[in-house]
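Only one chain is given next, in structure tokens, and it is the form predicted on its own.
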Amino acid sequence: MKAINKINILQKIIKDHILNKNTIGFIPTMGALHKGHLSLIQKAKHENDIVVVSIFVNPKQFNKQEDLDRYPHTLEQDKALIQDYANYVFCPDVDEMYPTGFQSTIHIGDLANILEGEHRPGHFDGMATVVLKLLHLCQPTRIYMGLKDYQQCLIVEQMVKDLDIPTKVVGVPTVREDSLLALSSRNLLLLPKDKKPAAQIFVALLKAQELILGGERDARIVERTIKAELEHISKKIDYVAVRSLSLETIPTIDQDVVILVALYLGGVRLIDNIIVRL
């Protein structure tokens, strides 16, 4: 696995393999990497001939500097991780994707203005800006996310689509630690006391689909079972909701849905969400 932290050199590694017609699987990161990562990588590696990783702590997607400061570092266990399965890690600094007098942003419409977005304001611009910038440094075949984040891929695969990137978005199930709790670089973060309480996110999620594959089609009734249960873990729960799979709110569950959560413990924010498929 070869290291890359300028632009420059990516462009024409990437020229290169472009020239002899390779297939390209990029997995955008902001570091921290885990087993869900690592998921992605495996995938990428199985399905083209090369694989791209990035590693970049995008500050455009953050929307308190408390919280950009607190995000794990860990590049040369990252790098470890990775090696075996990587044929090149993209890690450039901030001053390389943002040189003095960057002005441009990507803005989302309507699809970032919900969930995430509403509790996260400009969050995901941010994303899709740095997200834009990297598939046009990689050029990549596919792009692979992990589908814990949802909504993420979701305004990627519409900006894939709205902006005619001959890129796939390739969404990759949700990897789980054994207690169930999401694989995520803010795991790190959590106290050991937290950790148990955290795994009870999947579980309320689970009983709300064994409640709607059991006959129960309001929404709402079920969104407030769900909170009640989290209310018992946490203090501060952002959003509980039903939604169609393309995230529009639905009273009646009369297809296919994906339940999201968001809420804190101990100060750290996390996510989760399961398909209920009918």
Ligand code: AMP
Contents of the next structure:
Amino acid sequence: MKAINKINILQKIIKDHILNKNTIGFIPTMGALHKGHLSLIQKAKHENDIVVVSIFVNPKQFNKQEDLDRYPHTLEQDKALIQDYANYVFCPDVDEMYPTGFQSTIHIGDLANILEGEHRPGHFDGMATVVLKLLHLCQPTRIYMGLKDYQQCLIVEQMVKDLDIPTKVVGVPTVREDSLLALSSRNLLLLPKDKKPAAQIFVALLKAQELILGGERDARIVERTIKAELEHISKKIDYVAVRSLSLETIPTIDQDVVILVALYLGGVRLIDNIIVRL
Ligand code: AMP
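Form predicted on its own done, so how does the form predicted together with ligand AMP look?
Full complex below, order starting with the chain above.
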């Protein structure tokens, strides 16, 4: 695996691979890599000639300075974890990506204003800006996105469609700890005492799935039931939402749905979701 931190070097390498007609799998990440990231990278290796991983903690997608300041950085460990699977790791510094005078931002429409977007203003525009820049740099055949960040995955799909980017977006299922807690770089910030309650998030989602498969069709009742469960573990729940797979609000569950949750545990913001197929 070759580490690259300059854009012009990456561009030259990608140009050569495109000339050789190699397919390129690309995985954008913010580092602090874990087995969730690894599943995206392994899938990409299986499906493409070469694999490019980016590690860049993108300041533009953090709406709170404090959140950015304490985001974990584990670059050397990250490289060791992925070296057998990725051909290239692109890890630029902030000035390389956003040099003085940088002015452009991608603005996403309504899909970016709900759920995560409502609670993290500007987050998705910042994410889309860096992902579009990385797509231009890597020109991947496929980009791999985790379904753990369900709304993010939909937004990237929408952007790729709207802007005619010749890349397929591949959504990859969430990898979990044995406790069922979704793996996340932010789990490193959880206090030991909050680990057990954190695992209850997916337990509540599984109970909701059971409720729906048992015949409950009122989306608000399902939301209220999950919220009541989660209030035992968190004092700050940003949202619990039963939505269509394209994230529209639905009063009645008459189609496959996704249930999404965001909450705080000891100051750490966690998100998770479950797709329920009728
Ligand atoms: P991040 O480094 O948090 O920006 O995540 C980079 C990519 O990895 C995103 O597409 C995430 O959705 C994905 N990802 C993060 N955690 C997991 C997980 N537990 N399982 C699968 N994919 C994940």
